[in-house]
Amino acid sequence: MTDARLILVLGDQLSLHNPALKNARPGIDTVVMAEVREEAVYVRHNRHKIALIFAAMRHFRDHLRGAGHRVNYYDYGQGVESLERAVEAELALAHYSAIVICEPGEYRLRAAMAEWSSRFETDVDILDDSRFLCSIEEFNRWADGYKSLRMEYFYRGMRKRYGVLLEADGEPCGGKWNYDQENRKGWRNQVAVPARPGLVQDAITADVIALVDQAFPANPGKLEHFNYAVTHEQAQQQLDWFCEQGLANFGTYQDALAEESPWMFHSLVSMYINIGLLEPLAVCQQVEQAWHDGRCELAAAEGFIRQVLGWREYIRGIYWRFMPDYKHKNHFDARRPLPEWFWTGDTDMRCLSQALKQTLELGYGHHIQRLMVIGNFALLAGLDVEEVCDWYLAVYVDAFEWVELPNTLGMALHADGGMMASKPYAASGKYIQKQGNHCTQCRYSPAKMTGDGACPYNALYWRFIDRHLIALEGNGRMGLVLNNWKKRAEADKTAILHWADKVLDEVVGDAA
């Protein structure tokens, strides 16, 4: 009889600091890593999704070996079909003592793997994710006092709990939590923007693209362009960069729409903390370093700090608060099917068709085009809640469960009827026009409400404040805006609504 274990470890775990391989012991216990079909298929994954995980978890695989650890390994070409069949597999070939695994990131996989014990015979030691800064425990706690779960207040808790940008009194640093209103100007090229470095492939990695390119021929994303990183080194690398050359200017134009660059300022980190690549708290404090430094103003730091030690933590304590109930709920009852050209961007919106073909081609796209593009319009034109979530599931290179469906569901579609967010997220043309230069290029006019060359965007927006009217008079943020469409004579209302049923018949299709 042994006492050796079996450690599974996912390919969003790819971290030394990953609890269920803190205790493993070199040449005793056997860790287990596959490239499973069940988990590259059940959405229409990016190729550079698909090309980042299975790279990096083959360079993190090597990594342990050379640490001393014995990984069994099984490839894509090999045809597991699931997680489960994998770890049956290692079953088969020894005996373990137990079976040893990080908590997955989605319910679905939990749910499963809450069966396995029983399904195998052996003890199944899930362990709660460390690699996170607020347990869902600490987080159900600290929601059980609060009416109104506003990331806000969690914010300052969690920047107050681990010391993030504060005075020796403990006040905020600058006298302010919160610097989003310096955080919003627009883009109209005033700063070049600045080159990001290109990342050598490795042989591994240019075998996980021919077979990306090879297994996954009808998924977006052209992996000619492949240039995310595969290790903590390059993922580091590319920090280091951005704390350089980004920061500085990433607060000012965080929000910015700009014809002239996919990335802008951006960091383009949050897939690599997503797949643990980087520690969220190291890279925090990274950044506040930076600002310490002289190296951005306070607004930058707190702002992308906000991202990562607010956001990111309170997203993934609202998916697990909620699950599974949250996945089905529907507000505002939306159901309009999909439309194909979101596969495609093929639309005469400049400013959708921008982020959309970015998107599928690069497998990214910042909060804003995330946000205020493709989910304003989705939820003006009430597009089928289900359906918008797989497809921001699919499509982002740091997309998973826990994250993308609260961004998407209740943030971008405010499907959960305000749970999270205190107002719909919807927005007129002018929105745009405003944070970027997209609109000069389209044919369409933020100037225009209906008739032809008319921006879809404007009549939608009050197409959808008619619509939820009721829905909406008790939301205090709201009042304003339906006080000014109460207010219009009726031709004009009635004329605005035609238009924009005409604008949802001809651009987006069919209602279910």
Ligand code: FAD
Contents of the next structure:
Amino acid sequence: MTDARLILVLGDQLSLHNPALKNARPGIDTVVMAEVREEAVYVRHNRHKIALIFAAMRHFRDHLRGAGHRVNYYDYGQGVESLERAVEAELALAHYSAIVICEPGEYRLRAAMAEWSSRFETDVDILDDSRFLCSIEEFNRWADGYKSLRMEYFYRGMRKRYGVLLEADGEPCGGKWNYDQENRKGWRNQVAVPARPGLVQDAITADVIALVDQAFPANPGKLEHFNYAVTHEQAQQQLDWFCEQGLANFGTYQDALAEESPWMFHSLVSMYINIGLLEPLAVCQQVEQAWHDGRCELAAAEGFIRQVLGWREYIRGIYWRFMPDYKHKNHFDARRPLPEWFWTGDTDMRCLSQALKQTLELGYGHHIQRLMVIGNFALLAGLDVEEVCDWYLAVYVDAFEWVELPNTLGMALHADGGMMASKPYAASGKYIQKQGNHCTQCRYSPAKMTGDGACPYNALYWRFIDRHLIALEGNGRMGLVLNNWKKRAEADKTAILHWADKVLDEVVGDAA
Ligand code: FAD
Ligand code: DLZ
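The block above covers the form predicted alone; next, return the form predicted together with this ligand.
What follows is the whole complex; the chain from before opens it.
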């Protein structure tokens, strides 16, 4: 009787620290990896995302084989329907004493795997994902102690726990925990944006690109622009490049919007951390070291580290604490169908068109595009929460439900009623004008509220305030805005609301 184990490695678990691989015994255990239909089609994934995952999986397979592991790998062309079917096929080939898996990042798969033990009549060990810096249990323990779960307090705890940007006496470096106030500059072409280095594609990646182009003809994504790292070494080179070229300006322009660049000074590392090509603590430590070496200001390093050590871990904690109910929340009862142009980017709103087009073509949008351009529009227009979330899950290369859902449903759409954010991230065209230079190229004017040429964000913003006045009334942080609206003359309000309905009818389609 053999005690060989079947170790299943998923497409976003390509880490050398994957707990399922930690005790794997080359020559005894078998690692299984599978490109499967179910994972590839459960939303209309961007082709960049599928290509990134398949190419990184194939490179990881070779890496494991190089380290002596037996890896049974199923190519997409073999037509395996699901991960469950891949396991079933393996169990038909050999006897295994147990199936070992690192817990998956999405609830639907976690729920399915909970059935595997009885389904396969085999032990199934689902291990904690040790690649996160706060386990689900630890997050829940922290959350149990608070009435409202604010990221800032969680983040301070993580800084202390991991000794990041901390003085010897336990106080934060520089005397402050958070330098966000210094990180909000708008974009007026103040400095040159460095060109991103191109990555050389090997035969494995070229094969995958050809496969994805052929197998997913109706999906978004232009693979002639594919420029993502597919190995640990390449991902590390991308991070090194960011620390050299982007980090110094990252903080200052973190909230900026630029006509000239899809990524500005952002790091483009979320996709690598999320699939295991980079480790989050090492990423934070490298950025901290860059500050110690004098390569950036403290505000830039702190601003970056807060996103990874704070937001990323906090978001994951929120997901697992509140799923599965969280997915069905719809605080503002937003149900307007997603306009078809979300899949083409064909709208005259310049900021929105640019954010959508680069998202669809490259699989990437930076945070302010996701939150204040696309998400803000979806919030103001009352777009259907579930449809918007599915869209976000499909179009970004870094999208996995554990991170996409709280960011979209909670942060951008406030559909959880404020479980995460203390107020909705709703803003008019003036915010977009302040943060960037799209408005100079746009046919709409942020200075106009109604009439031809008025920026649609303006009237939609006040319509949103008017519609949800009662729901927002108890929120102290909204008081000023609500009073501004209430103080307006009735005729003024009527004209704005009338125009907003026209905008919804003409720009969004369907003025329900
Ligand atoms: P940078 O701006 O350089 O930030 C550095 C790193 O911080 C990122 O790589 C990421 O690992 C982390 N980070 C920053 N903000 C967040 C956040 N809010 N939540 C989690 N991690 C964060 N991020 C995803 O990884 N996957 C998603 O599917 C995703 N969907 C989003 C949807 C919406 C509506 C919004 C508002 C945000 C979403 N984010 C998501 C968070 C954030 O926008 C991306 O992580 C970031 O834009 C990735 O680009 P970057 O690597 O250049 O990030
Ligand atoms: C996103 C994705 C895709 C497109 N394809 C696969 C695949 O073929 N095989 C696989 O193991 N994983 C894939 N993934 C990642 C999974 O969807 C991911 O592991 C789950 O969503 C859990 O986070």
